[in-house]
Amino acid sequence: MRTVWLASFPKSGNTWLRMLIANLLATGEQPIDINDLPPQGSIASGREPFDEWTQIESGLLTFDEIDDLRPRVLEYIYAHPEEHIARAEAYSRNQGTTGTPPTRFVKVHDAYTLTRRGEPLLAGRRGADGAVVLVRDPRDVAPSFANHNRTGIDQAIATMANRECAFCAQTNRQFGQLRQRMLSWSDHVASWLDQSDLPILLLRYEELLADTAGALRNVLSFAHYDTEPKRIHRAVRLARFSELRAQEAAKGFREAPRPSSGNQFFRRGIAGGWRDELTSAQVARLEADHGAMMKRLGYHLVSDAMPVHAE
């Protein structure tokens, strides 16, 4: 079984695409239960399979010694694929769904860093065969940082901003995950298109979203997973966001950070909505910490539309 990375930084698609591929294996018209994803669609990050693994508890360790001793464990699974294989069985006999897949898409939000050991978070080729490397405008992406956070958009821009954002990084609190360190938003990409261990396939969000069936299939390419046409279409039938948004409006969504805030998971899903929701000034200042990398990735400039005066 081939394992790869489907890396971003929080809110560009991500669990979008998880969605899509766990409908690859769905039957008839019925879609996946958005709660009841299958076992191969984890998160690098997961403190249980960390504890499982290494017979350590994680809680009584530091984060710099979780991170060394993280690229053995991702190592280990990767080399050890017949419990994911049986655990895809399992859920596919409960489920009524079909087939065993033949790759392991893995959630990460982690940039592509090295341990203080100069090793690879990650593992590197001894991790993971590749990584879909899914991006999105920030300018989208702050405002929706910013409901999952459930802060103020300048605040979700300033985090984005900050070269040493991380998730589950307190220390007053054990979280479900462990830490995964994800840099600024621009950094965080860099991270990923500039490393030289692992392929990667670069996908945009708003490729995603213009052309669902033929990104999915990019991305089912890319992995080596061969299935028929048919089941790309059925499945950006089944997983259409309006199916996501209904199904969280009716029985929550687990994967939300506080699923009793009230704040949805599945928001908008468009392209652009950034235009009603930023200020100029907003704009501006995501403009400024990340033209580079937006520029790199094909995205336009509000700034450089703007007419220049000579004095």
The other form holds:
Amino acid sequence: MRTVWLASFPKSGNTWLRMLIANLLATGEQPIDINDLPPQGSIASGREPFDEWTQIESGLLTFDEIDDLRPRVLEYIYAHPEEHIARAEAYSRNQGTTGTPPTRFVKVHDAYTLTRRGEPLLAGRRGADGAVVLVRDPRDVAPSFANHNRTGIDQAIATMANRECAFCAQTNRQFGQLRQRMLSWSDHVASWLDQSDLPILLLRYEELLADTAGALRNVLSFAHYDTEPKRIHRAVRLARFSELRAQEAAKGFREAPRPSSGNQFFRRGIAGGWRDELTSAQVARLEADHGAMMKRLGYHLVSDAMPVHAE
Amino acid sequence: MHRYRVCGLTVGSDIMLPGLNAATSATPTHDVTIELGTTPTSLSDATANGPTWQIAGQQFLLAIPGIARFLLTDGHHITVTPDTDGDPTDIPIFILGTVFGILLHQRGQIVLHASAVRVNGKAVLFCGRSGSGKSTMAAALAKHGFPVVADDVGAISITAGATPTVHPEGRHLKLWAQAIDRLDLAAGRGDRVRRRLEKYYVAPDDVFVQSLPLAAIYILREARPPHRPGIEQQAAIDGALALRQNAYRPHLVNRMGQKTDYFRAASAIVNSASLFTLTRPLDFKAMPAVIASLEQNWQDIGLLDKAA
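Next, give the form predicted in complex with the partner chain, keeping in mind that what was shown is the form predicted on its own.
What follows is the whole complex; the chain from before opens it.
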């Protein structure tokens, strides 16, 4: 079984892509339950697998000590696919289908960093076969990130510029996930694009939105995941944004940061929403922070199009 | 030699274990001996291994980088080799939960990843994965008058024809700074479990060594869709799987050939104790309501007298 990271900064369409992939396993016209995804779609930073495979209580280790061991855990998991296959088979049986997917897609929000010992945190080629690097216009990430973190947009913009941005990094409590260093938005994307350990497929959220079936086909082809074209088209139908939103409205989404807060995880799911959500000052700030990477990814900057005013 | 009583076992240790209640009486022999010494870096003839551990027959080798290597033999001997560049004061906390939990698996003991409190002379267990709030639940209940029986390792003994019993873990709670603050436990706060962690020993008010009959097991679950807050009784048929999944180290149940033991234990347990899921938000503000619902549940199952 192959392993492919779905690597992205938060709020870049990672969960939507996982839902699309999950719905390849749907039977008939019944969408996969957003709260019952196939087990191989989990996240690389889960605490439980770390504790279970190392037999060490991660809650007794410092973040750096955990990071030192994460490559060992990820390469062990990669080298022992029998556990995932067993879980995938059990899920298929439960869903009334047969067969197991040939590829395990694993969400990851960690930037591609090295441990203090100089090893790739995600174990390089010993941890996965490749990575789909999913990026989204940071001007659309910012309002979504603010909603996710229940902060204002300015705070989200500041967080995206923080070169030490991390999830689950407070030291006075324990989270269900291990600390994930994401770095700034630009550094995050660069870390994945510029590493040379793993082959990558760069996918822009905007392309996924514009031609979902085509983008999904590219992802599957990159991952050596053979499936029938009709399954791809059905998955696109069953995981359309309105369906995900409706499921969340009806029963909640277990992966939402605070399921009871009333904030929708599946919020807008559009490209260019920033035009009516950000002030011009916020746009200018994001472009100043991330302009170089935005241009590299082909996002047009407002600041480039504007005539230069005299002071 | 330092002497302790852990999970019903007498322990003699070269290493002082600060989070344990000292044994009140000295016994000439010990069920478990902990010694400093040399250990191999790997086991020849290993039949199972993971990223940090190996099993060969009755030997289990665990290497925690920067801390120590631990060799567990026959379920009664632990040899500890401190890492040369480590801080020796970091070692005890790893012996208490991690290493002792594996040792209990090696002894063939039924051991759940659980905290426990005493209610009306009986033991009530709270199972859950790391970070599910086991210690916090036990600490909050202790403050409410239900003394702590276990923090992390729930050792159960099964005797044919009798109610299963739970052995007090005999150690202090270990709690994060946030939990100590939010549960108002600063008065009982001891040292940090490691110098570099904001996790502290919290001494129990009530120390006891006798094992207690098992009354109920709650599997802790965060209230996330589709699971709503509340207490639900689990069907006996699900009990065997639930118990195996909540073993201290589920993976070791298979690797150490304990699957049948857990299956037998589950039938003994569901015959005499109730098995529930306890679903609640992971929020300190919800704790009083959770405790109230537990007390109601204990009245319903006859563990507590009905309130007047």
